[in-house]
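Only one chain is given next, in structure tokens, and it is the form predicted on its own.
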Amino acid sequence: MQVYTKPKSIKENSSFTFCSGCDHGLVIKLVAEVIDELNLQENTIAVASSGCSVFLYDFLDVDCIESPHGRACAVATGIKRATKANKNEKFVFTYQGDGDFASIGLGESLHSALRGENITVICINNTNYGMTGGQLGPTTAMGQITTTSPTGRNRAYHGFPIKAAEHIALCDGTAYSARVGVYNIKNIINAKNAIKKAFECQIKGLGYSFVEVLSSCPTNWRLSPSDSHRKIETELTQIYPIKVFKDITND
């Protein structure tokens, strides 16, 4: 008996081009079953960061863009415009990496939320620079070892990591900001509500929608896949909660 059905917004006999173990698989497969329960493939704009996000295009059968690094944002709101412009206005989501939200592209990201830029932007934080070789990232957590951080991120040196949909929530064009994982089942459900939910905010033009994803890096962390679910689980999740921080639909 078939008890699952791929979704026709993921492309066919695509190669999984991740490593073992990475999540990005899996959010980019609830990202597919969420357009096309909402019926958007034809209509989708995607936009892919440079990194690991970059392979989106190989999975999702929807037009997709690739960003110079840490621009997603600011090309989103291009296309979101001229689009709407020319009264032929897409749905437009920005696929990105923590190293391209919320460093290199923090500016362009904070200020489409505060100009209430209505796309939607899915944040894979992983806690590194996963394609280049694992480098301090801007959520390294504290103490966490990287190649560019071999004793551990310090206060002194490397200051605190940013907790992105906390920042994103107090900026007053965000229509919804939350924070989810994919550690376990439950999480897996509540992280695909969460994506319905911020794209169901775009489709109504409440403004701009964002979800962090927290997510495994096995490889640069030097870990299993299991054993990174659970240091997802016990630790990363007491510094970056999982939580709905703003929702205007609920207010």
Given for the second form:
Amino acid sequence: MQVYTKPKSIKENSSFTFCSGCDHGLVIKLVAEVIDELNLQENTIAVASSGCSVFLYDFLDVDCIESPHGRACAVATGIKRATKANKNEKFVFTYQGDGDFASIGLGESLHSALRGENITVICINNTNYGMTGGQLGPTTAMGQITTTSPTGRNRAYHGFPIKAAEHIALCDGTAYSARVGVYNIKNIINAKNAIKKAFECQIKGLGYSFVEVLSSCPTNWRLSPSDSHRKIETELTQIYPIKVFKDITND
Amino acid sequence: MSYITIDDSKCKSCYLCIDVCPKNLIKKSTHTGKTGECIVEFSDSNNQCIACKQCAMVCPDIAITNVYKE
Ligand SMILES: Cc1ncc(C[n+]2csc(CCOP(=O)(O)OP(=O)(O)O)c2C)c(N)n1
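Show the same protein again, this time as the form predicted in complex with the partner chain rather than the form predicted on its own.
Next comes the full complex, and the chain you just saw is listed first.
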């Protein structure tokens, strides 16, 4: 008999402090399930970033470290290299927002991919700076209204959004780069498989592995949680296609 | 007979589980939860639940657990 239970690497008696319907909780749950399945709990160091991901250590029952805004990949690089040099190599992954990964930390993010650092990066793309009140971020879609683009993102003033998974896939050091969504059951299953694949790339020592998760931000989008998922399904996936952009294990 | 456990103290009334239940067995209750909105409740008087676990998979707060069918 199969029983659906809480993943072992989610802390007992902890509850997520995210807003109602926020996909951060869903993704952390998937990450925890993969950590359990690959038996990584004792050997993992997770790197959280600034943003809504900051409270990761409150929920995940693995060793966690907090990094300055945008610097998660740099911190993860240090941990991975230092633990490897000490012959006690840890499994290292970062859990970052899109503003953190693709705006303030773009230099760190891109260069760790170019160096082919053997780390895994989970990036939550909710198309805004969620924690600070929904400002325009690097991934805000054209025309999207945010608190700092009240008339919508426009080309002349804000320029175009970044497509992180596509860019990371272009780096030679990247082993795996995919964009997934968690807006329906099929995509939740695919997202978990992508996270697992990315983790396995690191275990095999193949290089940088990256998963961008299209996520909802019902509070800042001012939509209900289910309308937010519909918006991702109908609008955002047109701009940000759900796809595996690079997978060297398939080549 | 299927079983599911909904932790009232974790439910944030996002109602994503109501959307996914193929048998419409999860509904809004009359009790308010931590967000001040009505939390959800599960009732299955005709044994229709097939323990597909979609409600648990979609719950962002791990409020739905111990889903199984006997
Ligand atoms: C150096 C620095 N600049 C600005 C901030 C303020 N700040 C905290 S969280 C955040 C936005 C994070 O947005 P994102 O990375 O998209 O994550 P989300 O909250 O949307 O998950 C900002 C700008 C900070 N903590 N540190």
